[in-house]
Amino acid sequence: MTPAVIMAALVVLGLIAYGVLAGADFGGGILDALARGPRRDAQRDAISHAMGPVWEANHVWLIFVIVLLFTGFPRAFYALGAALFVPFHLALAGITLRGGAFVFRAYGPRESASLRVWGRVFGIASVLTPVLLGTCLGAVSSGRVRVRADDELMAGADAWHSPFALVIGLFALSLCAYLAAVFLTVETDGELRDDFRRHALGIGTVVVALSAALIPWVFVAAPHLGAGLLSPRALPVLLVGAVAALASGYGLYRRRFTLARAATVVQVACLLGGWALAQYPFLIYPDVSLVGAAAPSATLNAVLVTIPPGLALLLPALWWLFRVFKSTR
């Protein structure tokens, strides 16, 4: 494997980590906004308790992806930054507003008007941000982002709000909500667990319906991606993801919630990993290839040398964070 391929693999691993961990956090905000019924406040308390200790730490993976992308593939970073300037900055604003609203609401008096306002901000930002990030992925997948040989953006600034990209945004929204609901079945018990189980089963049905709509649409809107999904490198990963999705649904139905959580993580990992393998060897099809966008070998090697000691510090710290706060339940 060349340094460029190794760097790209690390970007994908960071994207998977962010998709699973931050996706579940975004989903918690979505479920918070949807909370209804006599146990509405208890559901929101459970969501806050599950997210509170670790929600901000999950964004370290977004920083990891961005740093590797602009260091290892500056041409792709420039093109994506130009084409997706609006959704990227709206998503950044959503992440910021969501974090501020979560903190202000956590320390405000329960029945105050300000708490209700911050609660709405938290819910709206939690809904819009994964949609925006999903539309960005849809824009890259569509092949409509075009870049000249001199790195000048030719087209694609509107690709993020095409129908295809918007449906992928809705799929990302539903997948985040499903992740959170499944995770919360493990974090809770009794009637609350039943509430989140019902949420997971209902949202899971939406995920399946959107998947059924997207699969044939990919071959029309992004035929290069459809061909990549059926390639020998991507198809086995996606089939594992499909089996994991079935196992997740089975675990929910049979109340085997730990199985459902593990299977959902595998499902999301295989979905993102399969998408990346289908895109290969392009970062932005058809103009920006992995090799063509890579930084000089000296830069790639210098970054790759620093990653193992960096992860050796980061991963134990994150593990300890989860262990300390999750063991206090």
The other form holds:
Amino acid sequence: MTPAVIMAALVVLGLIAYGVLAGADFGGGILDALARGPRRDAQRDAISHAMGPVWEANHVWLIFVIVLLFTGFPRAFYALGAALFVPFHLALAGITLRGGAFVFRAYGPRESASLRVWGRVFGIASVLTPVLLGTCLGAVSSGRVRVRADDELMAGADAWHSPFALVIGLFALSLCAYLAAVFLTVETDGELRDDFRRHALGIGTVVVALSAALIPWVFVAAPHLGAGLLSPRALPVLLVGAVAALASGYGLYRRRFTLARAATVVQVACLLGGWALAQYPFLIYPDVSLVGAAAPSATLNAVLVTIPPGLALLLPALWWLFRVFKSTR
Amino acid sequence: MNPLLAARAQMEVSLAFHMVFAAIGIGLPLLMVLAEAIGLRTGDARWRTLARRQARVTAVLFAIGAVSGTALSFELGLLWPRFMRLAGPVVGPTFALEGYAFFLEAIFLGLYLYGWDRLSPRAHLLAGAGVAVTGMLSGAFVVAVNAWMQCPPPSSLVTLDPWATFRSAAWINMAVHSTLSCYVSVGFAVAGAAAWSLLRKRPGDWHRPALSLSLSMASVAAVLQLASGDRIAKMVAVTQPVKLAAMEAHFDTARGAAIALGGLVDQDAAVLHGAVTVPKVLSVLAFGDPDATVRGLNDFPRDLWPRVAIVHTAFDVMVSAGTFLVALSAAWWIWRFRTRAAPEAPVPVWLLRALVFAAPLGFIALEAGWLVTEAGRQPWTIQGVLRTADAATRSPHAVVTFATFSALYVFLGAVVVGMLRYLARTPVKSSEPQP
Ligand code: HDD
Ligand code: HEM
Ligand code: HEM
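Having gone through the form predicted on its own, I am curious about the other one (the form predicted in complex with the partner chain); can you provide its structure?
Then the entire complex follows, led off by the chain already shown.
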């Protein structure tokens, strides 16, 4: 493996961590907006209780992805900045409002008016942001973003709002909500747990329906991606993901909630990993390849040598955080 | 407005906004753990109240700092794509180090804020210390990137040395100066808020301890700040002579140059009207020698001049504020020693009023200082290497994003002020935070 490939793998791992952890946080906001019925407030409390201690840490994975991307693949970052100028800005506005709304609601006045306003902002931003980030992934793999040899953008500044990209955005949204609902079944009990289980089963159906629509569509809208998904690199990973998806549904159904949680994590990880393997060796199909966009090896190596000591500090701290707040029952 | 102007304006707004919260994220955790540590030692419950109140404020402000910082890391590439493509390989690894520091900071903060009842007192204090240390480190790392832009070691873009940021002559000086500025600005802001409550005669029992503690931190930092500012000015005189000349609105090269305070700059005519001048002081400040020659702006082509009025005024604002804060620190300690005041003695009204007046000065100096540094570097993004005009995005949407983000930050800023006022008047709930 060359340093560039290792770096790309790290970007994907960061993306998976962000997808699973921050995805569940976004999903929490979506469920918050969907909360209904007699236990509405209890549901919302459970959600902010689960998010409170960890959302800042979960959010840093995105910063890692961005930093690794511009460090390791400056030319790709350059093209993406032009192609995704608008959706990135919109997503940033969403991230900003969401973080603000979360703390304002958590620490602000308990009067219902202010709670309602910030709850609304939190819900809307939690829905829009994952859709936007999903459309960015969709645009990158649609093949419509075209880049000249000097890295200038030729076409594709509109690729993020093509129907294909938008459906990928919706798919990302439903996955986030599913993750959150499944995670919350582990962190609650009694009737609240039943509520989240019901949510999870409902949203899981949406996820399945959207995948059923997306699979044939990929072959029409982005044939290269379709071929990549069927390649021997990606297919096994995707199959594992599909099995995991079944296991997670089964776990929910049979109330084996920790099994469902583990399976859902595997499902999302395989999905993102499989997508990345299908893209390989391109960062932006068909003009920007991993090797072509990579930074000089001195830079790549400099980042890679920081990883072991960095993880040696991070992993114990993360373990401490999750042990204190997530070791439930 | 063309994309270049819009990009510059958006970067200015975003950084100026982020900087306030970043400084609080560095300064406030230190006060918070100091208060908690004193509380643990003395068993005096007021310190714990103080720490919990400061933790609550930290939670809100840190979140705003985190999201505005995330926006910045995207904006670097969105607004300055050519800068990032060229410099990414050099500055990227430093940002990666900063990423680890952020990560640890966010983890420790989660443990601290939500762990009051779940961690042992010692572990809790340790988590708080972790926040303070990693916050300071993340600031020092990101400033290394900026230092490299001010003063890139020769050939670092040829060899693409991934650690060139830490070899920039400016790094240590800037890291020390900007870290101190966080302690100064947060310290005086907290002291001013406490003084305000004491003046209104409805103080909580934690206000007097808050005043002593924050002033102890801020006064030490303010004195060091003065010394560090002097060092940094001497460095700029050598590494960025145009910037130094702009800071002082110094147009004509002179031996034994006078310092000019205030005044109106006429950039086209290259004159400064109505300034107060003190002979020889500029030569001393810049080179430590009353007869040294200080080069003036007229020695350099006009297209290499920054906007002199802005740089000069901002520099005067920073230095006046810094000098005032040092004087105020001195007044505080003189009062304490002269009256041999007990740590809890009532503070005279004139001193409290001066402290209220000083509350925003640290932040004003901090923003002004960054304006000196960044506007003074123009027209360069990387001094001597890459011009800002060449670094900027060409996106036609930049005007819209600038307007939108400015509105967003004004709105968030207003809400944050409202939140702080609300937090100041409500007690800490024992179960907090429990939305
Ligand atoms: C509380 C804030 C504060 C205070 C009281 C001062 N400064 Fe400052 N100054 C800053 C906060 C700051 C800063 C954090 O905003 C800067 C911007 C870049 C940096 O490293 O620190 C800065 C930059 C900065 C620069 C430009 C460095 C460059 O362009 O690379 C100089 C020459 C000084 N300072 C000098 C001084 C002097 C002589 C002071 C005397 C009182 C002073 N500062 C007080
Ligand atoms: C272009 C410049 C900058 C970028 C791209 C940037 C980026 C970021 C990012 C991504 C975060 C969020 C981290 C998290 O989620 O915890 C952040 C927060 C922070 N930044 Fe910045 N930053 C910049 C300038 C600065 C400067 C100049 C300083 C200090 C001198 C600074 C100090 C901090 C600190 C201490 C935090 C922690 C969060 C907080 O306390 O609010 N940053 N920054
Ligand atoms: C945190 C405090 C900072 C503040 C308040 C600040 C302020 C500014 C301002 C006012 C400008 C616009 C200059 C002008 O148009 O006249 C600017 C530009 C810029 N700054 Fe900084 N800056 C800070 C730190 C940083 C850091 C740490 C970095 C790098 C990592 C950075 C990177 C840039 C870039 C790339 C530009 C655009 C190019 C330029 O106009 O020079 N800044 N900044």
